[in-house]
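Just one chain is shown here, as structure tokens, and it is the form predicted alone.
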Amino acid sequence: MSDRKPRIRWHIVVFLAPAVAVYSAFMVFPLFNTLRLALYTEVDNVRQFAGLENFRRLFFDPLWADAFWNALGNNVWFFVIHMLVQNPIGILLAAILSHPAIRFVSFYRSVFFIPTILSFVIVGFAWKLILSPIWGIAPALLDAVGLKSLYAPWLGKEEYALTTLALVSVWQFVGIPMMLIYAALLTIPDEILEAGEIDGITGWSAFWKIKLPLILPAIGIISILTFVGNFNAFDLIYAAQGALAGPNFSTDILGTFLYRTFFGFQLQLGDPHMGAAIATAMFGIILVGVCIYLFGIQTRLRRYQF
């Protein structure tokens, strides 16, 4: 037997060191000073250890809890129409692009990802123009094909809004889940394919019985990222509907509360620690989201025993 120790492989501590050091920097370093600025509060300018009386504010003071459990709801519901509108859309529009039938294939896929590269702040502010019932297109686009009747101000409607903005938002970014399955039926094999013609599942039949149990893994990664992404909103909001979310914060989510709360906006003063508690919070539901994927769900979606 040699007693050679096994040799350290420099090679591999120096090509990772920077990208380490980065990371560390810009990404593990401030979530831990986020994580220490919760924990104090400011009496008469004075940096004092609150433990955790910053989050029993938060969620269970009126002054704090009322707005974090609104901007809660609102974030859910944004997610749930881009899980239920934009992904289904996304897999749709892939499905048929998929098809070898399907000619033009990369205009298509061209007109449909575009959206996804266009900034927030355009796209805020273009759909606001868009909708406005004084210098609007819609109320004459509706007009022009016998719907005008239909035409609300959405965005100045409490009940409207969010909604609207959550399609905005669906709108813009339902090339990515579209690309992303597009990318996964691309890799299913002929072979499995043709398997199923001798059996006589074509067409949709083939999608649904073949296809769609094989593209499960794309569409679990597409569902937390979509997730993640929503949880982390604040652009689309903020453009069109500035910080304080309007009307009468029916379009507040967290980003948007987390915004106020830590900057502070026209006569509220910015609190870094009330912000910092509710981007721990944040954080805190983020992870609980991803870790019910990781050990909940992927596992299933790879063997596909639902």
Second form
Amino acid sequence: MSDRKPRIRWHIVVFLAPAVAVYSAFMVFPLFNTLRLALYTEVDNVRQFAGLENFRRLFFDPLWADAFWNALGNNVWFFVIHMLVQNPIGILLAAILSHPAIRFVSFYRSVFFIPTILSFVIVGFAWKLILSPIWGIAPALLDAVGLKSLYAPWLGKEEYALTTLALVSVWQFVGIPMMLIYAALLTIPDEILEAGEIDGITGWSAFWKIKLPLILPAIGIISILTFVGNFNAFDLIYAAQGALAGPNFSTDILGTFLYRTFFGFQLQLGDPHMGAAIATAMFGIILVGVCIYLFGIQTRLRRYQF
Amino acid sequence: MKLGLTGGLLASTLLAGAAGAQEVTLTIESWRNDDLQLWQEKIIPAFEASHPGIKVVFAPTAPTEYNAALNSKLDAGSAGDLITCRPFDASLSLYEAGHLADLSDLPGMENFSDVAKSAWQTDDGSATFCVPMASVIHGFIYNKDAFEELGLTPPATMDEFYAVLDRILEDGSYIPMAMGTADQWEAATMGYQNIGPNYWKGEEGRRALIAGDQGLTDEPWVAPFRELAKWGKYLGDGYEAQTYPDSQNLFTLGRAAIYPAGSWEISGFNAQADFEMGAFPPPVPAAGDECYISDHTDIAIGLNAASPNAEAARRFLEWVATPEFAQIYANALPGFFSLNSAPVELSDPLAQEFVSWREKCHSTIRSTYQILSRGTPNLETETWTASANVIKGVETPEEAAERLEQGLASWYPPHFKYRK
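Having seen the form predicted alone, could you give me the form predicted together with the partner chain?
And the full complex, kicking off with our chain again.
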């Protein structure tokens, strides 16, 4: 009477099926197919298996390696600027906004967040115009305060172009860390802050000693989002500088390098196999970064329950 | 799902066919989005009037995205019936991959010279796969009002050229030359390839370079870089961040006196500028030298091998090969000079000036286009960065030439002897 067989719970399978099917068809399969594509090469219009040859060329053949390491280096710098500028400013804005004495909080919040919802094309084009030496308002504004000598055609100079674009990207996306931190700050119960106040911790020291440790997990999430976003970035550079990521490849990041290689550029024909190798390298870099975060940092973060 | 969709489309095509008595619609893929209006208002109506039953749609994409977009569409089988052909390898590879049909036997092909067809033939010349449409000529367009105001005449030699530029710079009311390096290709196409043929003696040097008899570090190929290196001070403030549209606007707004140009600018400039314009060919190094111009075979049109409307598309191509099309096209788009052997009457004075150089100078095409941009690194793209770097002074002419030669020698067998 009690020897009922464990029933297969079909409803679980049925409910999971649509998501699994869609995810497999549009994410898992293309991903693995890209990895596979990287192992082939094309000779006289015939696809041939080439093993790791594409990766050897990408990492060690100076023709490819120079461009690859240049793009990777630029990408790291792009990420560093975001970590050093975007995230601290985002935290600062959130801290200011969550201060009870500030008025018109929701107005400021929207203003800071609006650039995030703009298209890259609009942002790239608008900033290109603002900074243009010919039509832009940047030279005129600097002239008005007597600082014309500080102006340079930033987007056209190798030494400034990447940093300029990184800062434009920071301007666009500073709203995201601000919102996430702001939400985290709101969840901190007043009792804790009041208890701190009784112990004499107020103002900035309350922020450093109580709030900051409590929002560390949120900062961790933001860092990893920034990392993934930056190493997949492409749009802003493409919109502002074109696929050649000028001047002299100084703004070339992995995304633009992948685009040029995969789809070709002007007289250069596309090479989907080398392109797939670059895409695989990008995937690897992001995977390693995320793993370092997950196993090295997130497991050590202390969480507090209220 | 796919079947259902195709079925639905088929059914609707059939229905439409029944109603419109076998009307065929041809779609043209092109990068010339600037020409949309001209196609819609002049060329297509002229064709449709003489070919009832065939409708033509001109569907351009942005120039920088065209090659990539077209390749993807052809691979996916969604490309239009007629393909506008880039010169040389981009189209050759499409032909070799079976995307473009062989048009060698198309009636009307005999209207084109071998030079005109060379950009769209296999290396041995046995098959032609696009009908040549037009070439573009490089030179300098200048603001006649500005020249009159400053008492200048168009320069014939390089020395006179710099004298003119110095004079404009001194006067200060105009930017001497409108060109930027932000987009990089301007520096190579309107700079290096514009003045270069005078130094490497046109076809003679170009063929020697392909054969490996000359290297890019030889004097004829370094000399144009040495000239470019002097250009920086004549370009406007912040030229490093000046883009191609910026340069065009600076000139047509009358703020710059000289514009290193390709003839394709003519129709746009005619519409924008409200001053009179003139043109002079690239100045020669010394008085009395023979002159060479870049008369670059730029645009042709071919047949998508997978087109379901091949019959109608071939009729369109036959029409493109006629003098009638040449007449309409060359006058609708002054600055795109017909490659048809039949003489074409041009009405635009600026276009007449450009095309008149064909008589007194030797024509050649851009040095990097045939064969030499087949490998990695790509010589054309490298020339863009090299030219921009030389103008900015980031690289010396010799360094730039050496880098280009080493890049070419890394994959092109006739140049292996230049390897270091």
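Note that this is a predicted model, so its numbers are computed, not measured. Think of the rigid core as the biggest set of C-alphas that the two forms share within 1.5 Å after superposition. Numbering follows the first chain given and starts at 1.
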**Q.** Did V14 shift 2 Å or more between the two forms, C-alpha, core superposed
**A.** yes
